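Next up is one chain by itself, shown in structure tokens, the form predicted alone.
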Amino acid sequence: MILAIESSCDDSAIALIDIQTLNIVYEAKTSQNEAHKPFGGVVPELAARLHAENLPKLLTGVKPYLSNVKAIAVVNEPGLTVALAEGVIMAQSLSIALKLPVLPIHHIKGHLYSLFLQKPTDFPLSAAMVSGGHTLLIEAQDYSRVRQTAISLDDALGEAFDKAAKMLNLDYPNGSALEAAALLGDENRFGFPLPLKNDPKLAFSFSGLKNSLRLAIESLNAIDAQTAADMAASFQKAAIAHLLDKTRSYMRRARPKKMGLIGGASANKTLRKRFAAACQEFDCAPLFAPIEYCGDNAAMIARAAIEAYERGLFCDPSKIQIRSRAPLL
């Protein structure tokens, strides 16, 4: 089996996957929400502490398996720096106490093998990477194979949804707060405009978008509920839209036979709908990560880390490089 840590930003987190069968055979995760939720957001030094409690109280669920553990897989780059060190730590300590190597595995490419989690992988593929932390479209032909070909020049599409509803005084966490009170409102009653309408440029955009918001908020007296849900969901279709008008121009381009959404802002069900009908318009097959797979966890750590293990792309564990910022190639 591969042992794997996630703690790359707020959630602590450790899973078993099968090397044969690919079966997920443990997992364990905390949630830091609620530490965070005064602070309107994540404290990093909070993040790392916590991680420094959760971590040891979830690997206890793993010691029925160590026996059958060959490797020890950790998320060393990219992510806040103080939260990264606290996997890694664990990581070195086992590998030196059970006499294991180690794989460093890119947060980015756990999320993209999100899409296999129990099942063999189906390269090559595109896919859109969508977090509080990243927006990126990707081309993979297999692990080792992965580049970016699209970045975002400012805010990723999950930090602005985050802004939003900070914005909007929603509930935290943010962006599931903006999905929910989008839910309630008219898409249509606010007009935003469409970041990088008539650039060329391959690239995402957000920061406009979210002063737009703030405009609107402020060319108001008072906010009701209802003006609330209305303001979220024409922000999320103006956001959503923006990223498929990116995506659509890079599938007109490169035409890939399949497309992957990834990431925690994934998991928005009016992104997945209105994604999935982008790609059939180019017969490109739409593939998604299970909805409580698409934030940061430790089982797609694992899963990537399966294909690392069979390349032998090992580390010595005191030379495992920490970094907060890490282009795929």
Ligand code: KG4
Given for the second form:
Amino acid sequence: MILAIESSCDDSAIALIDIQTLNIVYEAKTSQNEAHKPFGGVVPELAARLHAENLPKLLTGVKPYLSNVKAIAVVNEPGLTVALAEGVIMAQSLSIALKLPVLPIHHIKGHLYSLFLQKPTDFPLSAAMVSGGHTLLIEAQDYSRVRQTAISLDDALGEAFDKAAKMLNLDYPNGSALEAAALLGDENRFGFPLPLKNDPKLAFSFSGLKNSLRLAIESLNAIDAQTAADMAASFQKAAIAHLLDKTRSYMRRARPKKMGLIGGASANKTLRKRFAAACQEFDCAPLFAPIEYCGDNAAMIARAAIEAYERGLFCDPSKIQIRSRAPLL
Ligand code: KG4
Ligand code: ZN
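Can I have the other form now, the form predicted in complex with this ligand, not the form predicted alone?
Every chain and every other molecule in the complex is listed next, the one we just looked at coming first.
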């Protein structure tokens, strides 16, 4: 089995996966949402302190299986440095105490393998990664050959959802609250402009859209619940339209046969539906992770780590590099 640790942002998570059967043998996660709620966003130092408290508690469930563990996988990049460090320290301690090798795992590769939980991989494929920290188009040949073909020039999609929800005084965590509000709203009431519409660049930008929402809010004296819902729905419509506008440009050019949608914001049901429809226009098969594995979790890290294990990509525990930003290749 591989024991995986995820602590790149505000979720402390541990999972055990069977290398041969791909079964998730154990998984546990502690969300820190309530702790960060009063601040309206993730506070890095608080996240780190809570990882230090939570990870050892989650680890107790692994005890019965420890003799079967062959390697310790840990996310070392990208993410909040102080948060990543807590997982890495735990991986180093376990590696030394149990004499097990360490597999450092790139967080985005983890999300990619959320498409292949409890099943074999299906490469090559392309994917749109939409999370709080990233909005990317990626192409993957196999575990070691994953490259990005488009990035966001400013905010990530999830980050834009978070900020929009905050502006509309919606509940925390914001992305899912914005989706919930949008369900009750009229997405055609406010016409927000499509970012980079006449720009041939294959890139994303969400900061202009965020600004359009701010101006719409400021133009009204008061925002009742229905108006907030209409704004949420109109904002969501524009953000998804932008993501899919550029994803379509990519599919038109690259003609991928399979396209995954990964990252925390891929839990958004309207996005999933429209993404699937866009893929079908190009005879491309859409791939999704189960909704409960879209956000950060350790099972996807463990799944990615099986590939790293089979390639022998072990690291001396004293040499694990922690990086807040890290390219895929
Ligand atoms: O992958 P993830 O858990 O953490 C990062 O690696 O960033 O993604 C978290 C992001 C947050 O910005 C959150 O607001 C967004 O995913 N998110 C959503 C939804 N659920 C989570 N965005 C839109 N709609 C959702 N239902
Ligand atoms: Zn993530």
